[in-house]
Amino acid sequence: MEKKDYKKEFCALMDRFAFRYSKWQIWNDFLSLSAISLANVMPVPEKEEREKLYLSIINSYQKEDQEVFPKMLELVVLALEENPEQDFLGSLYHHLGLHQEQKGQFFTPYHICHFMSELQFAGDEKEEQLKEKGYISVNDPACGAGAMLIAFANVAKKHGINYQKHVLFVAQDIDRTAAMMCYIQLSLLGCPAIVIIGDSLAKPFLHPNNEAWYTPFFYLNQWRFMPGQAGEERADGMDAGCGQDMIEAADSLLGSMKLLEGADGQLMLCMEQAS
């Protein structure tokens, strides 16, 4: 059977009405809105916020345009599905033309990720550190569309490590843009990941004047990474138990989201409705 072209597809729909806005506006608002959506089915203090973004950014366009962005997002639900070991997004920003020379954003092609993140598994220490603490974590202080933790994540899993439950990916990059193409691709591929938007220099991490996003994943393995009493705050203001809250919020994420699993039991994160 012939592979479907995603990319194609994609750039297709967004032709659609590309006439009435510009497709740099196309793009934001579909990255706004699908990271809305992934990320409002959890109880996040954000959560009333982003939904008046959300219906801000869909209440101005035409009711047939609306109905393109689920379409939109479930050409990356499909692709990732297909080839989780890519970068989907960020191959498609580079594809319409998208990216910003001017401002020296260039994102690393994905072979070349694959090949550092295999380096990072030279030796034992990854499963020196899985057995000490129970998981590993990565870094990306600026993670562009999220290549290298995509790749780090593809790796792991070939070298036995369940990165769904077993790694937590930390992600920043001071543009908006790329960071909610990391948020996105993260989210579906089940990370459990927190993505930072701010100056990872000046601002590193959750700086108070940073903008924080957590995908799904990191919610339903959040207790891993955070050992503690439940009810105890932790130094990033999150709560270290897993309370009744995140309970109720875990069963309404699998009742909002298909969770697809692939033929080697990766799991994969799929929007049944927009918000």
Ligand SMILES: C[S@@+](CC[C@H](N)C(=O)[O-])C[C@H]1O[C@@H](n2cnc3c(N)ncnc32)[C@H](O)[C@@H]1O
Second form
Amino acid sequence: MEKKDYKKEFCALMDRFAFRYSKWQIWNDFLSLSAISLANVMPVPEKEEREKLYLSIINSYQKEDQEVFPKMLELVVLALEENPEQDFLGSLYHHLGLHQEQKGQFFTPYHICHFMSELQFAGDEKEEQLKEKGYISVNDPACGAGAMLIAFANVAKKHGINYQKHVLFVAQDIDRTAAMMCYIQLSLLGCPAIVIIGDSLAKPFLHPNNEAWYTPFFYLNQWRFMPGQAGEERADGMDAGCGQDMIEAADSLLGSMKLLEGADGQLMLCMEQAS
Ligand SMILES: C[S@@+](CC[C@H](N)C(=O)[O-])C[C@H]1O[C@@H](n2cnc3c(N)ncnc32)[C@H](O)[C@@H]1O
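Having seen the form predicted alone, could you now give me the structure of the form predicted together with the named molecule?
Full complex below, order starting with the chain above.
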């Protein structure tokens, strides 16, 4: 069977907006709408404010244009589902010529990221950390679209670590567009992650001036990353310490998007395919 070219299909969808909107505007609106859709499945304090932003963006388009954005997100989901070992949005961003060279936005080819992550797993330090704390953490303070972190997730999985539960991902980028790409990809791959928009030299991590986006899998696992919580799972499979609001949020998450389990037990956020 011929393999689908998701990048080509994505570009064809973007072409539908040609001559009316710039590629830059479509790309950024697509990222904001997608990131908000993913973030707002959880009961987060920013929910209402983000919903308003979502409506102001989507209502600036005609009805037939509005319908294109979910189709674009669907292609990202399908591409990552078929091959999670890639920086799909990062390479698309380069392919569309949207990367900003003045900000040093040259994203690392995926195979280099994979190699660098493998080096991180040399030795048994990670296993010891996992035993001691119950999780390991990884930080890319200049994350771009998240290629390094995606590779880390895949390499962790290869080394028998369920990154959806036992890895805390921290990402920061000074550029909103880059951070949004990273947020969407880490969310879809089921990474518990905090993605921060801000200058990691002047204002690192959760500085009050920075904007932070938490992935759905972060909320579902956050208790694991608290001191002294390297705990066990309950007999019913539900995590101890997982609050009722989080359980309800998980239900709504499952209602709007399907959680598919692969043969290896790894979960993936998926949307219903449009007919
Ligand atoms: C060379 S790219 C690397 C991206 C990613 N780590 C990768 O390997 O694909 C560098 C990224 O750093 C970001 N950046 C530059 N200066 C920064 C700063 N002071 N704080 C946070 N991010 C910064 C840029 O926006 C860009 O996305």
